[in-house]
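Consider the single chain below, provided in structure tokens and representing the form predicted on its own.
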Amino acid sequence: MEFRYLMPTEIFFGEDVVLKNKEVFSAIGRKALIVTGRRSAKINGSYDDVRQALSETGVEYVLFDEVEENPSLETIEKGREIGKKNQVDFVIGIGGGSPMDAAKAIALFIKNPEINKDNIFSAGKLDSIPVVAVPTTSGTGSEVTQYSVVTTHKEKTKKNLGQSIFPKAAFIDVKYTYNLPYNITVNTAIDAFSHLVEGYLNTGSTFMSDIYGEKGFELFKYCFEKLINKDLNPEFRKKVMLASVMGGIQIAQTGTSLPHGMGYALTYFKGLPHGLANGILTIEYLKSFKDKTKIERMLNILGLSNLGELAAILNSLIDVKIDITEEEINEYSKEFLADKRKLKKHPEEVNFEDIIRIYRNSLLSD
């Protein structure tokens, strides 16, 4: 047996972990750039907790609260300029995947002033200033991964920076998720589930990564029932956040696979939320496997007999109607297959017809 395993992020999970472990911030730096979206971090209490922790430990901070959903490289450059102007020495990302991914990218851009939106993807391996992550949704797992996914308008897609930017610390307090609307809870939970699925059925999967995938599926056996019944109690919030962390730790080892790569076009061109873009493709992706050994094990852990039962669950949670043509499906498929790196995590050979079939059967009505 051989495997590599790296998880350098220190995880603090529980109630009031930001304030209980406030000394972590002052051990990392003297002045922070806090990166958030425009509203949610101020509403759910996470921003206030971080601000209090910094104040009590003597750490200065400046706020950059202009991160949009699926943050663009233009936004990253803007955040970098604010960070450089204020001479920050670390970055705190508060929010869902967009602010946390933006925080990582901004930290990288601050450390490397010669980098910009035009040369980042050809820049080679780079370091960043330290990052702290405070997730406020249960889906992305970005608080425990090295990935930073941004929107590049030049290439008309979402794309991982291709760098390794693990947060030094992740403060995970489920109370920040208590007031998340049902639709956002569903979207982000399905994103977490897709991480578990794609990491588990992956050329990079190992004994160690499968531990997290299988524990995540065990949690989702409970979480799916609660989502369907709209019973979003504190126990559900805790377990779906744990499942999200498990999925993040797993894909930090394995990467994602076909649904993520194929879903980016649906998000960029059709405005479909990231989690739903993955989720709507998942069943046809699973059907495409010739060897279903691990799929059957996954279904068994979920307490399901067959893919039809999983499809029924996802169909009850996902109600997506998008206008899409055969021509668009062909174009998305060509773009996806043009980058062979997007296929390397899938354990079986796929061709153009396979990708077309997944898109078509997922998106076009009979």
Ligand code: NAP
The other form holds:
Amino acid sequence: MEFRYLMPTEIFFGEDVVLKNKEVFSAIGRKALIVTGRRSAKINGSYDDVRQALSETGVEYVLFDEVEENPSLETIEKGREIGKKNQVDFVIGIGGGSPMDAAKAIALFIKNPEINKDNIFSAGKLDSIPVVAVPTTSGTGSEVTQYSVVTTHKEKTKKNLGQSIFPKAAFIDVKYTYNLPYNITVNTAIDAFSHLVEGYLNTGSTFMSDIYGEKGFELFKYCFEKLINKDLNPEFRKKVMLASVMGGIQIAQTGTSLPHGMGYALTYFKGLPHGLANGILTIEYLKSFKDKTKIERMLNILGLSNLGELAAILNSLIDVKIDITEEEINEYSKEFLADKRKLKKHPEEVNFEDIIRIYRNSLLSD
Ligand code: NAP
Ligand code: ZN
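Next up, the form predicted in complex with this ligand. The previous block was the form predicted on its own.
Next comes the full complex, this chain leading.
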């Protein structure tokens, strides 16, 4: 057996972890750029907790609260300007995956003034100033991954920056998610589930990463039932957050696979939220496997007897109709296959027809 395992983020999980561990902030830096979305962090208590922790430990801060969903490189450049002007020495991302990923990218752009939206994807490996992450959705696991996914309008898609930016610390307090609306709870939970699935069925999966995958499926056995019954109690919130963290640690080792790569076009061109863009493709992706050994094991842990039962769960949670033509499906498939690196994570041979079939069977009703 051979594997590599890396997860350098210090995780603080539990009630009031931001305030209970406030000295972590002052140990990391003297002045922070706080990066958030436009509204939610100010409402769910996360921004107030971080501000209080910083004030009580003498850390200065400035706020950049303009991160949109699926953050663009233009937003990253704007955040960098504010950080530079204020001479911050670390970045705190508070929110869903969008502000956390933006915080990572901004931290990297601050450290490397020569980098901009036009040359980032051809830059070699770069360092960043330190990042702290405070998740307020249970889905992306970005607080424990090295990835930062950004929108590049020039290339008309979303892309991982291609750098390694693990947060130094992740403060995970599920109370910030208590008022997450049902639809965002579903979308983000499905993202977490798709990380677990794609990490588990990945060429990069190892003994270590599978531990997280299997624990995540066990948590999802409970979470799916609660999601379907719309019973989002604190126990559910805790378990879905844990599942999201499991998925994050797992994909930090393995990467994601076909649904994530194929879903980016659905988000960019059709505006589908990230989790749904993957989730809508998941069943057809699973059906495409010739060797179903690991899929059987996954279903077994989920307490399901066949793929049809999983399809019924996902179909009842994913309620979207998207307008898409055969030409668009052809275009997305061509684009997806143009980058061969995206296929390396899938353990079986797939061709143009297979990709078309996954899109078509998932998206076109006949
Ligand atoms: P998001 O885009 O960060 O946020 C979606 C919406 O949820 C926003 O309107 C946000 O409002 C709101 N929101 C966040 N927390 C809330 C709360 N506690 N209560 C009420 N509303 C809340 O969604 P996400 O699904 O978490 O992140 C998606 C992004 O993460 C995508 O760009 C995706 O590509 C990326 N991603 C990254 C990784 C990784 O490893 N780095 C993995 C998977 C996905 P505000 O804008 O007002 O905050
Ligand atoms: Zn994802």
